[in-house]
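First comes one chain, alone, set out as structure tokens in the form predicted on its own.
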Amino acid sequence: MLAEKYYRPLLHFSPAFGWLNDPNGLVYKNGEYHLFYQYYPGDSVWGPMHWGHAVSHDLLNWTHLPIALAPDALGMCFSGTALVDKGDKSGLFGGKDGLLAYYTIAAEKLPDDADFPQSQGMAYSADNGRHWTKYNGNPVIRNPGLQDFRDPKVFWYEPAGHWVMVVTQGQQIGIYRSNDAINWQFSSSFGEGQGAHDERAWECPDLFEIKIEGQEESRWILIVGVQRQAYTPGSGTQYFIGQFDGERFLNDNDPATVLWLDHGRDFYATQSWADIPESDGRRLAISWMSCWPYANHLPTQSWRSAMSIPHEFTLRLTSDGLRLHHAFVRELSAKYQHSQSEEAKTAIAGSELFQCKWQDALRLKLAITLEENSCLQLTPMPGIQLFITTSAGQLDLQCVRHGKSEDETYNQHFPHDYHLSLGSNRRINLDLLLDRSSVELLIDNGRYSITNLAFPETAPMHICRALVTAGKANADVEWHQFSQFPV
């Protein structure tokens, strides 16, 4: 493998040290943007669960900030959300505006325990998230008598005039409601017989209101985590479209219905930016670029997991109905360095379409069209393939990602082979980004997700390849190099 340092994102956020999972908290305000995460300090392996907390003006340069929450004798603080409170509603802050937190509290497992006893736990700011004060009157909701019971998302709903929480209840999402942020009623759940499920609980759900491109009408969307039976083995991360009221969520497709946000490997914990104002009206989200299985073995010792690069959401109206689209943050573009492009380059079965060397990241744009029974073999970096194939009018994707270290379980789990098939167009838009160790790909204007991590095993200096190995294709290509920034 690489020495550790060749693998510290350029793009995409990472802990100075320590251990990174869930983003947690995610509030902009007064111009900056807030990412609060899962983070164990004391080691590169999940371990006491603390938030960190980084701030950002453009959602790529990052400034480290002290610890936000710590541990304390009533638990660990697991994943929650962060927003402002505007105007006071809760009374915390002397008439002003202000931020409030809330989260997990995990109390520490017991011999006898088969789980950690989990109950929702407020804290509250005035100076812009820099000192938090945690609620002496915590938790605010006690344990209904569930196991997993976590990962709160709060937000007011302004044509009830209340605060609603989504909130983690095994197997299915709790909805609560709150006049003064701090006593709690449940409303409703909904999960069961809805979606997919597997053996473990559901995971960090995030619940925003969101438009149909074009239209005046919108919908709310619900995002939940999978632990562990996603598209592809590992975690992964759902959603649903339907309607909301302020106390329950209606699906608006068949409970069978699985809609699933990415369809690699390492995507997981979705949350969305509270308080993005009007003047913008983006829906901006971001994930945990890891999965389960394998997250406490990847090849980097003084730093473990990163954060994918942020992304906007968009609902579309599709020929499969209302489905959400991505797109990478707007503001890569101001990073870039060099910019080049090539029109209507051609290829036969046996030849190479086009290949560009990059070395710290890369953002590749391709329009491809490939002829009937034909296959191009895109190899963005060592170590992970892309097969696009055309057969019987259908467009598949195949990836492939090898990796080997010392490491048995990351040998076990990392590698993978996996499909998605792209319906039955053969030409097609890819979106690639690469980053040191990942490869983050959008199709179809943004209709599929799929996001991988990869850790090559030789050479800083990447080649990105695109043979075609059947048949004939043709594709216009674009590539930026990004200069080198502070992350």
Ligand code: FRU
Second form
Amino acid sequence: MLAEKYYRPLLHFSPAFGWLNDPNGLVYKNGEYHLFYQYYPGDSVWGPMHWGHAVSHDLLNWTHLPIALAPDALGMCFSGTALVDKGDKSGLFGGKDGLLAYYTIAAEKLPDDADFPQSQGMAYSADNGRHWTKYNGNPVIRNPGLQDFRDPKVFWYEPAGHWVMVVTQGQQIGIYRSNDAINWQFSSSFGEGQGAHDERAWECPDLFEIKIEGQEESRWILIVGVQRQAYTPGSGTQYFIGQFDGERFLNDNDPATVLWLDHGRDFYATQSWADIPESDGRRLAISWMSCWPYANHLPTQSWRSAMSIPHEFTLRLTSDGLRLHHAFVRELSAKYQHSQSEEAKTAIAGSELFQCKWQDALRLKLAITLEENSCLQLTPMPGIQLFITTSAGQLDLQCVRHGKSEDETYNQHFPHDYHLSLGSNRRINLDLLLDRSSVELLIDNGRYSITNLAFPETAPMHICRALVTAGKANADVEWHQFSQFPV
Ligand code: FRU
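With the form predicted on its own already on screen, would you show the form predicted together with the named molecule?
Every chain and every other molecule in the complex is listed next, the one we just looked at coming first.
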């Protein structure tokens, strides 16, 4: 493997040192996007969980701030949420707006909770997240007797005038409500017999309302993490589309329908930003760009793991029904250093459609047309390849990743070879974002998202190359280079 500096992302958030996993408490206030995250400063493997903290004005340049929440006598600070208490409904902020955070207190053992050490705690900040006070009556929700009771997501539900919390309850999501942000009543649960499950608990729920694009109607989206058996082996994120009345979530689809938010291996614990101003109106989200089976074994030493690039979600009607679509945040285009495009390049079997050299980060947009029985082999960087094939009227994408280090767990779990069927098209558009150790791919205007880490073994200059290995292909190509941001 290379020296770890070659894997430090240019565009993606990563900790200066130590371990990072889930994004927590994403909230916008006073012109700042806050990103809290599961953090262990003492080592670059998972350990006693803190909430790390960073802020940004554009979702791309992040300023590291001191740790927001640290373990105490009650336990560690697992994943959770933050939100603006508008108009001081909680009474904690002397009439001004303040920030509330809910997190899971994860103890070895809580005195009253016997064998069930996970409960929900609250903290608040009157100075835009710079200092936090843990509520002195924590936990605000005691464990009801569940092995897995964690990752609260809280929002204000205006029609009923109460707060709502969705929280992992084993293989289900518990829904609670509160009028004062401190006392919580159980409303309902969702999940039994619904969507994808494995033998472990669902994790990191999110629930939000989103308009159907081009319509006045909206739907509610419930996101949950599946720990070990997602679309690809390991951790992945699924979502449900439905109705929510402040107390109950109803799935619009058949319970057997499984909707994956991403079809790669490194897009987990997705959370969306709270309190984005209405004038902006976007539903912005970020994910942990890793996967539990190998997360602790990635080939960096002083820091480990990064976040995905922030995504904007839209809900669009497709021939399969409503589906969430992704876009990389538009703020990225302000960071382009050099852009170039070429129209209608054509290549036949055995020849190259295009190649470009890149260093640090590259965005590549392709509109490809393939003849029947054709195959395009795209190698964005060493270690990962995409094969796009047309055959029997169907478009197929194969994603192959290699990787070998001195770590046996990495060698066993990191390489992959999987397929995604993309229907009966012969035209496909790709939006690829390449950074020093990741390949993020959006297909068909964000209908599919595929996020994968990659650790090239040669550096620092890479060649992104598209080769036609069968038939014939044509493409419009547009690429944008990034380089180090001015600080
Ligand atoms: C998901 C998760 C959460 C938990 C956190 C602990 O990746 O397992 O369920 O709160 O990580 O770090």
